[in-house]
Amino acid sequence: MGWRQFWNRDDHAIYVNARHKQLHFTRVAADLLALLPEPPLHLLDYGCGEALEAPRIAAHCGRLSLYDAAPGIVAGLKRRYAGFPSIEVLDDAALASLVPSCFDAILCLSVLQYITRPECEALLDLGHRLLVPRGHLILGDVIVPGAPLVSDIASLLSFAWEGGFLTAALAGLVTTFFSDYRRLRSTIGLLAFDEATMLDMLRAHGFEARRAARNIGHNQARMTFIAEKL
């Protein structure tokens, strides 16, 4: 089983319970918000997960595509956002049939821990392709090179006192040490950049690019970068 796999399962344990999972995707939205280009815009956010705040990022930008490699995922949100009129969803067909230029942002959050080098090679010649000339391409949580496991314990553990999932986070930590997840991460390995890399990679796929200030999301061990295509 690889990464894809993992994700595409109804059981993975990433969050430790309902309120986990909500203060991640909003404090997520909120991170996002603060760095994109002023509205409106079209914003693709791929690998997107379960978008649970996509109305509220939608309403900012204006149009708003998801896209993520789980089939499962997909089908979910194609049932929740059926009534969502600036919300598409794609699959790989819809997303292979894009035409160039048609999106103004492209956010890749928590996306190139998961693949591997040549896919995310790939993933750069695509935004680019997709992004309007000066488009945006934002790339969120990408992993340092020996970034250890106890700081992402940290940093889970940190946002769960301060959302109030303390005991949850406490008790999904030890689910996790048993779980598929910590297995593929023993196994296959997270992909992982330092500063300088990421820069040189985003500047040889035609994108001036700089770190944010801050990492999108609670784990500030982590990176963001903002790239803006030439």
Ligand SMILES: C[S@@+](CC[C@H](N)C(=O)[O-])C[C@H]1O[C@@H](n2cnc3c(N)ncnc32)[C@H](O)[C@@H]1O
Given for the second form:
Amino acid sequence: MGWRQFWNRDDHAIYVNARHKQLHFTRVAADLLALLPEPPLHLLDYGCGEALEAPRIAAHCGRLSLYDAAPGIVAGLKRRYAGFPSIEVLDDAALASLVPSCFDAILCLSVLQYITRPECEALLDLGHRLLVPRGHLILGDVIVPGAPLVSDIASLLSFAWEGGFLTAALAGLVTTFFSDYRRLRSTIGLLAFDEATMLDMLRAHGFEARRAARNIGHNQARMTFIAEKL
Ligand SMILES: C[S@@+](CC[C@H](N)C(=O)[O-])C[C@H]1O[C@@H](n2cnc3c(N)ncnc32)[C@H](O)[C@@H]1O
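Same protein, different condition: the form predicted on its own was shown, now please give the form predicted together with the ligand.
Entire complex below, previous chain first.
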């Protein structure tokens, strides 16, 4: 099993309970809205996962497109957002048929770590093609090389303490220890970048980029980059 198959399972249990999942998406939406350029704008959330706060993000932006590589997630999003005219859910075929310069901004949050370096470079080219000139590519939750698992654990526990789900988080850590997530993390690994390498790579793909002062979400051991299409 690779990361793609892992994410397509409906039992991957990366959230320790429903409260953790909701608080994650609530926090991500708040952090994202503070970083986006002035609305109205058409935003693509690439690798969106369950996108629980999509209605709030769409209400702010005006138009939101959601894409995820996992067909099971896309099917669920299509059901959940069928009655939302400002939210469009893209499958692989719809993504492939997009015309150039169709988005003002693209979010790619907590995705790069699960792909290979060549896939990451292809993703930057895709983002460049789909963005309008001066459009923003926001890459969040980028992992630093050698980041210890313990920093992820500490971040989860402090988020859980603030969010009132500490007991569930402690139980979740035990489950994770025996899970496919941990096995894949130690066998396939996670793609990681230091800040200079990420900025160089973005420049080489036609972006002017900077690291944001804070990462999107609760894990401040990870990084967010804001890249503007040149
Ligand atoms: C950790 S989740 C992040 C979900 C969401 N962006 C968030 O931050 O809550 C990673 C997501 O990336 C998706 N993914 C993995 N590889 C992908 C790829 N090559 N293209 C698009 N999505 C991908 C997975 O299916 C999964 O939903």
